[in-house]
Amino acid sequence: MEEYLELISDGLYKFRGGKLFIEGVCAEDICREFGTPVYVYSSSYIKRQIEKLRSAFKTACPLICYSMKANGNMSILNLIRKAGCGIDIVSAGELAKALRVGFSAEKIVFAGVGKTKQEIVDGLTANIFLFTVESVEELKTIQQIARQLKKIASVSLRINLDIDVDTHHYTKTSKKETKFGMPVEQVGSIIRSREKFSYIDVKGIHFHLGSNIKISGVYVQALERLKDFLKELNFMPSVIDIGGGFGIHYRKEHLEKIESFGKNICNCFLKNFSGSTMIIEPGRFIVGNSGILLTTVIYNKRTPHRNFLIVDSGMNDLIRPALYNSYHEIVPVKKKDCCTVYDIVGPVCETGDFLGKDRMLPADLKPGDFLAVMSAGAYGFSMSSNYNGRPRAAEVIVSGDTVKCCRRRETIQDLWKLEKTL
């Protein structure tokens, strides 16, 4: 277990005296002070990951635009802003949040296949750096609104290079059958006729291959394919945005080190696009292993067919196992011998409500004991819901031996504060 914790957290999560610590704070103490379910994040880990990215990609000196959808907690956003990063957003809500936290509009890129007219107005009014354009229809809408506002809209054209990657089918974003980006032919047509779009400045080309990608080779493949395409057009954009998707460890498995990732990508980029600025859009890589979800055992339920640990966190708190069949390590916060196989399930009324299946855990776990669901910093709280009338969890952030609440636990009264009885 110690080897695994070192692998995912650079030693920021470890057992001391048989108890799990996040930096200098005991997980059990967090459970008792803040209750469960509770998301816990290591601020030191987030800072380290940003520095690792900078070091790995230093030869290309990219603009790092953190992907807010991974985790939009404002304290985390502020940490990332202070580290000098930009931000990748996908909605008016994320735009407003980014501006409220203090991100410079010059470091904001606005992605997403379904930007509304109001969202385009908001982006233009804020003078964001780039819109990532996903369709011809969107480009025409941006042109129309920019003309009305008498502004020049800077855009990056998202190209679908039809490249397959080894990840879950739901998170592949560069196959031709997905909704993302434009076919090569459409992008070529736009570039050849870009003078027709008098209120559009085509600054960049963007691609995004998918999520939690474990090898750099597919990025090199995409850059080579993009080089050939742009050479045929005799067009070199000032920005090449390679998206994010850099993988993290959810368990002990093969994963190319970020140093090799960055070196291979930068070498290819500088060989083919030395005059362009690189943008990368990591989310999971920065926050994924910064966070855990702490939960309390409600019942240790044994049947002739299966053993269940029923806990107070469910699919409304962490939907990834139900949605993607994703794997998260689950460990007791007090170190014990693990000798019994359990399914760890929540209280939500769905058979798909589980956090982990067939996990070896201590036989004597009892109501009131605490478990930690690891690698929960990305797409955990940000995808949570109030399903089954369940208030969303609290979030806390640890820095050294200090722990502070960065989002209070929702109350039952919060469930209906926006509703009316008619």
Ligand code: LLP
The other form holds:
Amino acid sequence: MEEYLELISDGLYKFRGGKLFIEGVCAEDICREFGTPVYVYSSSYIKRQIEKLRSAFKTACPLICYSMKANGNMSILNLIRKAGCGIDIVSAGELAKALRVGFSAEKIVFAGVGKTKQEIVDGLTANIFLFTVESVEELKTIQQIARQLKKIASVSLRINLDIDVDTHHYTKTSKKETKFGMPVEQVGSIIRSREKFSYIDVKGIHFHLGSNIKISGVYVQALERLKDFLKELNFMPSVIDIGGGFGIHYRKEHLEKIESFGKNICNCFLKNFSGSTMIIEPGRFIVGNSGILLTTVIYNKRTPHRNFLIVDSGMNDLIRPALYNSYHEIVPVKKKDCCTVYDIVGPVCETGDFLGKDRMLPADLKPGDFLAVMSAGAYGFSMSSNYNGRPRAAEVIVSGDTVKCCRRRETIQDLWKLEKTL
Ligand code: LLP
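Given the form predicted alone above, I would also like to look at the protein as it appears in the form predicted in complex with the ligand.
Okay, now the whole complex, with that chain kicking things off.
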């Protein structure tokens, strides 16, 4: 257990005197003070991850644009902004949040296959750094709107390099069948005819291969492919955005260390694109293992077939196990012998509502005991919902010995505050 915690959290999550601590704060105390379900984030972990990225990629010195979709809590965004990062957004909502937190427009990149006209207007008005263009149709729309607003839109063209990556089917984004980016030929023809787009400045090329990628090889493959393609066109963009997707440990799976991950990508980049600026868009890598979800056992339900721990968090709080069959380690906040096999399930009325299956946990867990669902900082709260009439969890941030609430728990009244009984 100790070894595993060290691996995922760089020592920021630890058992001390048999109790789980996040930095200097005891998990059990958080449960009692803030109630459960509650998301807990370690601020030091986030800062360290950014430093690790900087150091691993130091030879190319990229602009780090944190991918807000992984975790859009404004306190976390502010921490990341203060660490000098830019931001990768995908909607008007994320744009407004980024601006509100104080990200400067020249560090905002705007991706997404379905930007509406209003979203394009918002981005242009805010003078964002780059629109990541995902289709010819979108490029034409941006040109039209930029002309009306008398502004030049800076864009990067998202290329779909048809590269397969070893990750869940739903999070592969660079195979030709996926909706993302444009095929090589279309990008080529845009570049050749870019003079026609008088209100567009094609500054960059973007690719994003997928999420939770464990090795650097596919990025190197993508960069090599891109080099050949651009050479043929005789076009050297000033920006190359290699997207995000850098993997993290959820368990002791094989994962290339970030030092060599960054070094391999940078070496290839500098060999082929030494005059261009690199952008990276990590989400999960920065926040994934900063966070856990603390939950309370409601029932220890035994049947002749299975042992169930029914807890007060479900797929509405953390959908990753239900949606991708993702593995999240589950540990008791008080260290005990783990000798009974359980399915850890939520209260939601769906068979797919589970947090973990076939897990060894203490035999005597009883109602009121607390469990920690690990590696929940990315795509945890940000994908949560009110399904089954369940108010969303609270979020707290730990920094050394202090813990502060950064999003209050939703109340029952919050559930209907936007509705009308007609
Ligand atoms: N850039 C672009 C254009 C993206 O689409 C994404 C993620 C990222 C960056 C950040 O990827 P990351 O570094 O976090 O892997 N809900 C899924 C992950 C979906 C990722 C979507 N795009 C999950 O829980 O695994």
